[in-house]
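First, one chain by itself: the form predicted on its own, in C-alpha cells.
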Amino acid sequence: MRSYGQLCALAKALDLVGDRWTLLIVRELLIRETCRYTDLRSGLPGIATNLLAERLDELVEAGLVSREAAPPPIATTVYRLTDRGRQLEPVVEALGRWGAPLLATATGKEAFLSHWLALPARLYVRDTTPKAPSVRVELRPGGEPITLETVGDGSVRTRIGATGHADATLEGPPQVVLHLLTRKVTLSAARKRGVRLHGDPKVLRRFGPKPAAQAPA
C-alpha cells in the first residue's frame, strides 16, 4: 500500500481508502452487507480481477473488511465492513451529494447498475408519517429491482430484490425515480421524464427528502 507519508489525519486517511475502485468496494458492501468475491466483481464493472482481489486484501489487512468463511449453503468466502469500516458511510453520502451535479453531464456510455440506487435511497430519503403502517415501495430503475420499506422510527430500510406485495412500484430513470421520492420533482412532472407508478399515488406521500439535521454528517 502506498502512503503520502505525510503527518496529517487527510493523507493518513487516503492511505487507506484513497486508491482507485476501494470506495466503490465499500459502497458495495454498503448496499449488500455481506459479499462474495462474485457479488463485489458483478458490481464493480471495468476492474480487473487482480486488482480487486489486491484492494480486498489491503482493506482487510487495514481493518476496514473483515473476511469470512461461511457456513452451508453458501459455502465461500464472504467480506463484510467491520465496525471500522461503516464508519466510512458519512464520507461515501458526502462524495455522493458533492459529485451529484456531475451527473448532468454524463454522456450515455457510463455503465449502470439498478441496485446502486439503493444507498441514496437509504441516505436521502425518509417516511414522513413514521407511525402510520409501513409500507413498502418497489422501484424498477431497470435490471435489479430495489425494495423500499417505512420502518417506523422516520427511516427507510433497502434491500435488493422484489418484494410479493408492494404498496406501489416506480418504474423508470433512476434519478427521476429519487428526484421524485425526494419531492424535487411532482408526480405529473416525472411522469413526463419517463417514470410509470403502479399502484395507489397516496403511498408517496410517504416519502420525502431527509432533513439536514437527520442526513448522514
Given for the second form:
Protein chains: 2
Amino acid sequence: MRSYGQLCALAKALDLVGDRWTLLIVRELLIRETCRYTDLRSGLPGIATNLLAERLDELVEAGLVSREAAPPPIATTVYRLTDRGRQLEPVVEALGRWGAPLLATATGKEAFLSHWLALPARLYVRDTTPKAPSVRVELRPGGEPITLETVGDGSVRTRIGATGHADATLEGPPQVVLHLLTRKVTLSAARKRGVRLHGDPKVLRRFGPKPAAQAPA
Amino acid sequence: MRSYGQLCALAKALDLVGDRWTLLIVRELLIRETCRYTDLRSGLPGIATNLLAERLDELVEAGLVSREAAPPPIATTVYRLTDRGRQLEPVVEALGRWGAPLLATATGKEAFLSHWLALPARLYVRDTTPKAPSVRVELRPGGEPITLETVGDGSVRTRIGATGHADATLEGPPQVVLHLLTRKVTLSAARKRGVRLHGDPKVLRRFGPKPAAQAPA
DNA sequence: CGGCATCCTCTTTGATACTG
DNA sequence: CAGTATCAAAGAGGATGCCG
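Following the display of the form predicted on its own, present the structure of the form predicted together with another copy of the chain.
Below, the chain from earlier opens the complete complex, with every other chain and molecule after it.
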C-alpha cells in the first residue's frame, strides 16, 4: 500500500482502491454479497493466491470488507463488503459504463464467467413498467445461469443460478444479451448475433436501459 | 500495460486506466485542459519522469490523450484529453466523492497544490441562484489563487490564477474552504478552522453542494 | 478441501543522472 | 523544456507447501 501522499480526494481514494486487483475484488463482492475465499479466487481468474490474501487483508484493514466466521453449516470464513465498501458501487458503475464500449474489441481469448453478467444487468437494466406483474428471465451465457427478476420499483434483482419458472430464457453471447436487454439491438439483430430466446418474447418489453445518473434539475 | 484478460467492462476499463498514476494524469488534464510535459510533472509530485513519459505514451496509444505541437508562441508539445478521455470525468468524480471523507484523516505531510482545488470546486459546487448576476470568488489556499465564477446555468467555472475584480476572496485550508462552499460548515465554524473571508459575505449564499448524480425518476 | 504462507522469478516502479 | 538511460527496490505472478 504505497501512498501518493497528495492532499486530494482522488489520490486518497486511489491510495485505498487503486492497487491492482482491488476493484475487481470489490466487483466480486458486489455481485455475490458474501464470498468465501475460494469463491473470490475462482471469480478472479489470473490472481495469485498470495495477492488475493494480501489485498483482502488491506481491504479489511481499510474497513471496506469484513471477515466473518460463517455459521456452522458452512464452517468457513466469509467476506462481505462493509457499508463503506458498498459505497464504491457508483465508482464501479462509472468505470463499467466507461469500459463497456471496450468489450466490442474483445479478442475472444478473454476469460468469461457467467456470474459477471449479474452486475451490469443490475446496474444498467431497468424495468420499464414496474407496476405490471413481476417477471423472471433466465440468462444462459454459457456456464451457470443468471436469473433476472423485476422487483416492483423499476429496478431488477439478479441471482446466480436457475429459477423454477422463468417467463423467458436468453442464451447467447453475454454482450449481445446485455445489448438486447438495454435495447441497443433489436431482437432480430440479436438473433443474428447468436442469441436464442425461449418463452414469451413480450417480456423483453419489460426491460430497457437504465440511463447514467444525472445531476438533479 | 498488463491486461486482466477478462471479458468484463470493469476489467477492460482498468486495463486502460488502472495503472498507477494514470488517473492522476487524467485529473491534471481535466483541471488544465491543455498541459505541457512540465505542467504535468509539477502537478504530480512524486511521479518519476520516465513513468510520466511511459504513461503518456500509453494514454496517447489508447486514444485518451492527444499530443499536439503547440502554436509558435509556446513552441512545445501540449497534451489534451480526447473526447473519449474526457468521458472519464464521471469516473474521477465518483472516485473523488468516495475519497473526500478520507481527507479528514490527512496527516499534514501530504503535498498540496492549489490548482487541485479547481476540480472539486467545479464538480461538487453549484450556483444556487443561477439567474442572479454572475459573481466571482477568489480562493487562496496558499500558492496560486483559483478563481470561481458562476456561469449562468447553475454550474461554476474555475480558472487558475487571480481575477481582476473578485466579489470575495477566501483564504485558508482547502478542505475547509470546500466545506464552506458546499455548506458543510457555517462561516463562523470555517473561521474557527482558519478561513478568512474578504469582501461581501453574501456571495457565499450563491454557492451550495452539487449533489451526487441520481438515477432519473 | 479451504485458507493462506513461502519461495522464486520476472516485471514495474522510483530515484537519479544525463541528453538533444 | 522534454524527455531517455540506468539501476536498485518493490510488487506481481506462478508453483508449491502447510495446517486445520
